Every structure is written in C-alpha cells, then in structure tokens.
Amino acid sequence: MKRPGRGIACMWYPIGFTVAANPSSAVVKVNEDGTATVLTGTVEVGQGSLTVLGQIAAQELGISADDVHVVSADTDIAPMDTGAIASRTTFVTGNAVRLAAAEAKTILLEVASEMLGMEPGELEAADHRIRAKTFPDKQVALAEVAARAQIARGRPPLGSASFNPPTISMDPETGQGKPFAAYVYATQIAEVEVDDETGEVEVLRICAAHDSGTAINPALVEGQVEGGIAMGIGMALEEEILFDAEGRQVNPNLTNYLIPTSLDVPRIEVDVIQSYDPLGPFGAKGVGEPTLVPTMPAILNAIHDAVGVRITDLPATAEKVLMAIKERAEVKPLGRG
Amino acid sequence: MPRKVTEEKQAEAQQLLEAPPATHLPAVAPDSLPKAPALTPEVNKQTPAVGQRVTRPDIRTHITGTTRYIDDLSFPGMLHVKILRSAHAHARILSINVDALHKMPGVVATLTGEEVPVNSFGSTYQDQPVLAVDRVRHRGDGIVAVAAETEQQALEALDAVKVDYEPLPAVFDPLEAMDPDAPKIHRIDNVYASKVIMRGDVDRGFEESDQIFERRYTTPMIEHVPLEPFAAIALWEPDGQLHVYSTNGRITLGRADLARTLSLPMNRIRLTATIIGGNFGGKNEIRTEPIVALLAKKSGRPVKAVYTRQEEFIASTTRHPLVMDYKTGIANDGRLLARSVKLVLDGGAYASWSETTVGKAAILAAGPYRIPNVRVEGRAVYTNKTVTGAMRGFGAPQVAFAYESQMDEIAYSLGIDPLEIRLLNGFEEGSISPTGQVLQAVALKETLLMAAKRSRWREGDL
C-alpha cells in the first residue's frame, strides 16, 4: 500500500568564505554608443552568475541587459576573482561590478553636468540616459554622454573596483566572531508516497521558499532551487558511493551510482522571498548551494510522517525503508507519525 | 518602471511565432548565422535591469547542443593523456618503471612525478602530489601519466607501466583513523582540521532542561556528477606563454597553483575556462593541468586530457561522508535550550577544502535557532578512501539533515506541530548566531510560513 506523507524543513546558510579573504575584481567599460563591456575573473559553470553580473552592471548604468556584455574567465583578460565557489558570485563579484560600474557613472556624470548645466550629484542614469533626479525631463541620451566623454572630452567611462565581504576572525578556543556578511535562509515542504511492501519512496511534489536577498534574476533563481532539489533528492534516496573492503569504490559509474533523472523529479513549487541587505549589490545575497539543503530533511521528515520509520543513514534506500518498516511493524501498526 | 508592450512589439511577437520552425536551420549554425531573437524580447531590453527574468545569453547554444566545451577543442597535432592509477589504497612505492611505455605504439611522452618541479597542492595544505613518487594514499593517486597519438594508444600504453609497491595497513573508517594506534596516512596525526564553537553554558542548559534527545545521523561519500568531466588541454605559445583551457572554475587560484606547481612566473601562465559543463564545487581546484602543461612541453605538442566517468569518481573530490552526534535538551513548551553536537568529517587521504568544510559544518550545525547554550565540536580525519573535499553546501546539507531530522523528532514526541517548533525557535531578525554574531536580513520565518501557505500546511493532512 502507498502511503502519503509529508514533511518541512528549513535551513541557514552563508555568503562567500568563512573569514577568509575572497576579493573579487571587476573592470566596467562603457563603450561610445552607450553599451557596456564587463570583465570579471569569474567563471560561468552553468547556473548563469554572467547573465546576473551583467543586469546589475546594466542597473547601475541605468542600461538593460542586452546592453551589457560580459567577458570571463581568461586570467590574462579579467582581473582577478576567487572564483565560482561558495554561494558568492552574484553578493561579492556583483558588488565589484557595481563598483566598477559607478566609477564608469562618475564619468558620465560629470560629462553630462556639463552639457545639462548641472551638478553631477543632482543626475541620475536610467532609462539609457542620463537625467536631473528632481526634474527627468531634463535629460541626455546616455549614449551622447558617453560619445562625448571619450571623443570631445577624452574621457572614456571607465571604471574598475574590488570587494571583499566584511568579517571578524573567529575566536580559536570558543568560535566567537563574524566568519560571513550574509545568510539566506529556505524552507522546503516535501509530499511523499512511501510503499510499505517495497519500501521505495517517490517524492510527489517540493514547495520551496528560498530568500536570495533581491533577486537579481527571478527566473535563474528559481532554476538554481530547482537544480538544488534534484540534487537533494538524489542524496537523500539513491546516492552513494560505495567501498569494498580494500578501499576500492564498487560503484563508479552511472549504471551502479544513481542520480535522479527528469523523471525522478517531482512537481516544484519555488517561491522566491525577497528580503534586502543592506550590504547586497541592490540588496542581493546569493542563492547556489543553498538549494539543496534543506530537500534530504524534508524528503526524510516526510517518509516518517507517512509510514513512522526514521532514517538516520542517508541514502534512504528501499531497502533501508523496508527493514525499517518492518522492525517498526513487529512493535507496533503502521502509520502515519 | 511597467513593461511597455507596443503595437510594434506584438506584432514582432506575432511575426516570430509565425516564422518557420527550426528545422529550416542548419544542424549546426555556424558563427556568422544571425541571432535568433530571445524569447521574450522585452525582457532583455527593460529597464531597470535588475528584477528582470532576462535571459541567459548562451541558452541558445546550450539548448540547440552547439555549445562547445573543451572536450569539443581540437588543435593540430594534439596529443591524449591517460593517467596510471594506484593499486593499492596505502602503499609504499618501491619502483616505477617506465622503459617499455616508450616502446608502446603511439607514445609520444611519459611524466611521472619526479618530474613535476614542485609536486604538490591543495587548497589549504599543500599534502596532495600531483603525481606520487614513494607512496599512494588511496586508489585515485596517479602515478604515471602517458601523452600518445590517441585516446586508446594512451589507455594501452599503461599496461606496459611496472610499478612496484610494498602495501601499508590501511585505514577507511574515520572514527577508527582517530585512534592512536590507527596506521598514520601522512606525517601529522590523521584528525588534521577541527573547529570548535562555544555559546552560553551547555552543560547548564541540559541540567535545566525538561527533556533530552540524542541521535547519531551518518552521511554517504556522494559525488558532483557534473555532465562534463574534467578536462584540459595545454600549449606552449611562440611567446613562450603556457597557455591553458581548462574546466577549472576558480581560475585566479588555478593559475596560482599552476604557477606553484610548474616554477614559472604567473604573467607566463595563461588559464581560460572555457564554459563549464557543471561544477557543484567538484572544479574548485587543479586536478591534470600540471600534467598536460609538462607533457606538452616534453612533447612540444598541444596536449588534451579529459577524465572518463570513472576517474571522475575516483580521482577527483567527493562530498564528506559526516559521522553528527547531536544531543538537544528541550523545555516542555518546547523551545531548545541546549544542544551538543559532534562532528566526524571523514576528509579522504588529502586535505582538500577540509577545512573550511569542517568550519561551515560546526558554524551552521545547531541550525537557525536560538538556543542560547551550543558546543560544536568538529574534526576532519584522514582516511585511505577517495579525496573529499569542496561540494555544493560544504557540510551544510550533512549538519541540515541531522538538525531538521531532530526538529522533527521533538515536534513528533511532543505534539507540536513541526511548522509551528521551527516558528518558535527560528531566527529572527538580530538575532545571535552560536558565533555571537548578530543577523541582519533574516527572512527565515517569511520562508517557512511561505512554503506552508504553498503547500496548504495549516489546512490539514494531504
């Protein structure tokens, strides 16, 4: 018989290196026509930190995505950067880049006081221009701005930055100190059927809550959750690498070593909460590893609520379910909780 | 600002959904085929930019299979690496012989450790030979790496490779690796990372506890399974730049390590990554780029190696197997008042991201709950088992697994409902971490009542 069941489980979880330094650099280039060229020491390995480095860099020079063109990941074109680790790129690479991005303003700031007749501090760029912040009618075309700046002027908008997130050593004996700048935080709820004669669970359906800080992109936060759950459903019913008794992996392939398929993976619900911190490029915090976190204790949460057994050896296998279905089934009936 | 939606924008909308369909286009575009619009135009144009559901430049490539990754790279006369791998799990190696590889058809160039200037990394102790020379530590140690013609030529040529090894006792389980007596896998002791974290009274706030739960969770060794393996190809340019691609996805570090290992001066050094297909934390350091850059020196040839599915789990990094002892003390009322928690990270038989492994673990390991009395206390052992190190949560979906199984287990004994004990407990916005360090932006209780409005929680049983 199925037996339905399910279970939550939320989580914490940093930004960037526990204390230690991890600076990233980034160059921002605006070029004649108003459009922008991004170069950043980062490296795109799928989750699409490029497409989010540009639309903050777009953001800060009042410009849109496909304005902005992102260079990676050669060390003798990009600047520096720590690198595609630790939940970091879109919170400290991004913050480089807005960086670099306001220095490039500055200069088209002050290209354009000179052609409104204003202060630089009383202009704004937005919309692909470049504005008076109390009075947007009195306005020039951002590419103007910056035509001017590098042709009439001899200024081109450049501008180039560095950041690293602000932490406090750990105390050695007691671990008191700041190791992150930033958290986010996620609940997953997991709705499960467990088998009770074959012990095999199949996940129904994952609503996931994920707090990203802003969301520099929605769509690419939600395909990082998504990603994550597959990964967490796969450590918590399937995956595992296994050791004979000389050391020797018995499993080192995909026939032997189960990862989830798109079959094996249920319907998800992700809703993406926006909090706002403060030190964020526009409020952003980051979204990669926490993804998966918090699936394996819901998906084993939920199996106790439905069949009562409680695995505390992952990978929950059949097998291991169905021995524990039935040790529980020799004290008492089964059922839910 | 709102969307603007045109006359003129929807009828280029109308216009794209009337176009032919992709099958008029070549298989493969070529480079100078003009772009097809995105999808959702408008997006990509919007300002302001950031909020916007924009989409990712190279989904094209990737969707119509035309990406290329370094596997797809070829230059003229590029030669195929395969790497000879330990046959023991701890040994002492006597001898290598490598006199009949060069007899072998096809081989072009041998390395073997000796060779490599500085022979070894590692991201936080530099314990892990690019290639071993006296002794193996686990079965994914390389030995013997060997440049041919081909890919089979190269997997041939192995078999010609006499290494002779005399077996050490072996260790694989981490809580017996920290017994004194336990054989010694390098020359410090095995627990060779730790990580401690002390708040309030521990001891007190079980004493004034109601009740108490205590419960050993256990983790597996899990691998990133990334589409694409490791792979890297290396050529000496006429500048004499060595000029590497690699899948490596921390390239500053990599070429700092590259740097290390080969002798030569950074601006010599020249690391593109190219896109990755999957990385999870698995990339975070260099795996066969030393080897390809000495044997394309030796060889005066590009030379190309990339890892089967195999050497992908043998030989690269592997998530940390956790051994969690928790013990939580609890009011009857139900908010946590203590909690005790052991961690035993087995680390492999290379230090790898260890130790920042260990430290996230221990920092996140109580969860997001005030408690106001915690110890944490985390160590990383040496094993003779496959290198664990950087993977997606470094420790945290281990500590997540064992903490949220206890919530549940409390809410359970009892009757609580487990939504409403983690609204209880749950961080709230300045609250103290077990570090002492006070939260900002703190949306957890936002997130759980979200994913419970979601998935209609509080209206009852499925």
Second form
Amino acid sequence: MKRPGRGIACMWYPIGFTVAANPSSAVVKVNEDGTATVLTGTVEVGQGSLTVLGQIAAQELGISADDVHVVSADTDIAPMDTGAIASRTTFVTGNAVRLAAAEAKTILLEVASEMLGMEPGELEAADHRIRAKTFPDKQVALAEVAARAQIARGRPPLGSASFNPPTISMDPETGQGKPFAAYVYATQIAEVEVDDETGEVEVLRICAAHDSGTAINPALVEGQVEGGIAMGIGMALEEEILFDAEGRQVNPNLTNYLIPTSLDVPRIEVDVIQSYDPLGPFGAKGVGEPTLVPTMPAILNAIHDAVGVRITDLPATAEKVLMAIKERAEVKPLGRG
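Cool, the form predicted together with the partner chain is there; where's the form predicted on its own?
Chain only, nothing else included.
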C-alpha cells in the first residue's frame, strides 16, 4: 500500500565568510560605443554568475545587460577573486563589480557635466544616457560621453575596485564572533508516497520558499533552487558510495552510483522571497549551496509522516525504509505518527 506523507524543513545558511579576508576585485571599462567590459577572476560553473555580474554593471552604468561583456577566470588578465565558494559570488564579487562600475561612471559624469553645463551630482546614468536628474530632457548619449572622455579629455572611463566583507576575527577563548557577513533563509515542504510493502519512496512535489536578498535575476534564482532540490533528492534517496572489505569503491561509475534524472524530479514550486541586505549589491545576498540544504530533511520528515519511521543514514533507500518499517511493525502496528 502506498502511504502519503508530508515533511517540512527550515534552514539558515551563511554567505561570504568574514573570519578571514575574503576579497574580490574587478575592472570595468566603458567603450566608445557605450558598451562595457567587465574583468573578473570568478569562475562560471553553470550557476549564471557572469550574467548576474553583467547585470550589476549594467544597472550601475545605466545601460542594457546585453551591452556588457564579461571576461572571467583568466588569471593572466583578470584581477584576483577568492573563488566561487561559500555562495559568495553575487554578494562579494558583485560588490566589487558595482564599485568598479561606479568609478567608471564617475568619470562619465564629470565629462558629461562639462558638456551639459551642470554639476556631476546633478546628473545620473540611465537608458544609455547621462541626463539631468530633475530635467530628464537635458541629456547626452552615454556613448558620446565615453568617446569624448577618451578622445578629447584623455580620461578613458575605466574603474577598478575590490570588496572584502568586514573581517572580524573570532574570540580565541570563547569562539564567539561574526564569521559571516550575511545569512539566507529557506523553508521546503516535501510530499511523498511510500510503498509499505517495498520501502520505495516517490517524491511527488516540493514547495520551496527562499530568501536570498534582492534577486538580481529572479529566473536564475528559481533555476538554482530547482537544481539544488534535484541534487537534494539524489542525496536523500539515491546517491551512495559503497566500499568492499578492502576499502575499494565498488560503484565508481554512473551505472551503479545513481543520480536523479529528469524523470526523478517532481513538481517543484518556488517562491522567491524578496528582502534587502544593506551590504549586498543592490540588496542581494546569495542562493547557491543553500538550495539543497532543506531538501533532505523535508523528504525524511515526509517519510516519517507516511510510515512512522526515522531514517538517519542517507540515502533513504528502499531497503533501509523497508527494514525500518519491519522493525517498527514488531513494536507498533504500521500507521501515521
């Protein structure tokens, strides 16, 4: 008989460590045609970070993300970056890009102020133009300003910056301190069906609500959450490294080490909770690793709700679930609770 169950799990997760130096740096240059180039040492591993970094630069410069070219991960030309770790790229590297773009924008505003006869503080960059804040019709094309800055004024609009979250050492005696600059929060709910005759678990649906600060790219955030949930399902139910008596791995390939396929991914509902972190670029924090953290406990809690057994040794394979059901049946008839 297949028994339904629901489980919930909540989590908090740190973003961008501060117990040690954690810097990122970036270079942003605005070209004569009004496009921009961003140099960063961070690495794109499929999470969409280069898209987000390009969006951050575009927002600061008042141009389209399509007009930003990001050059990354080449240590011969790109400035230093601590790395794509600790779910820090948007938070730390994004701040470096924003500051570098702001420095380049300062040059543009100063040159445009001469062209428009206004103070730099009275101007803003928006819609590919430098314009007066109070008189938007008084404006000049950003590309024209960039070309004049370089050709006539000899000041290429170039910015470089680094960002390091405030480094706060831990107290060596108490172990107390602030090891991270920001935290994200999430809740996931899993719906499952457990076959009490075979122990097989099927995940039917997962609902996920994640607070990652202000989402620079909501579609990428949603995709990250969905990908993390897929990984969490594998960790919860399938993925297991097995060794023989001599310590040799007996399943060193994807034939016997099972990972979820598209057919194993259930219906996923994602709610991106918008908040604002004052230290993050435009209020953003991060979303990477936290996406899979609540998935396993939510599924295990759902299994307990369905058949009343606690699996504490991942993955919760059919064999483990069935053995737990049989052991429980010797003590208490099968049922919920």
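Keep in mind that what you see is a predicted model, and the values were worked out from it rather than measured. Only the largest set of C-alpha atoms that superpose within 1.5 Å between the two forms is called the rigid core. Positions refer to the first chain, counted from 1.
With a cut-off of 2 Å and the rigid core superposed, Glu173 has a Cα displacement that reaches or exceeds the cut-off between these two forms.
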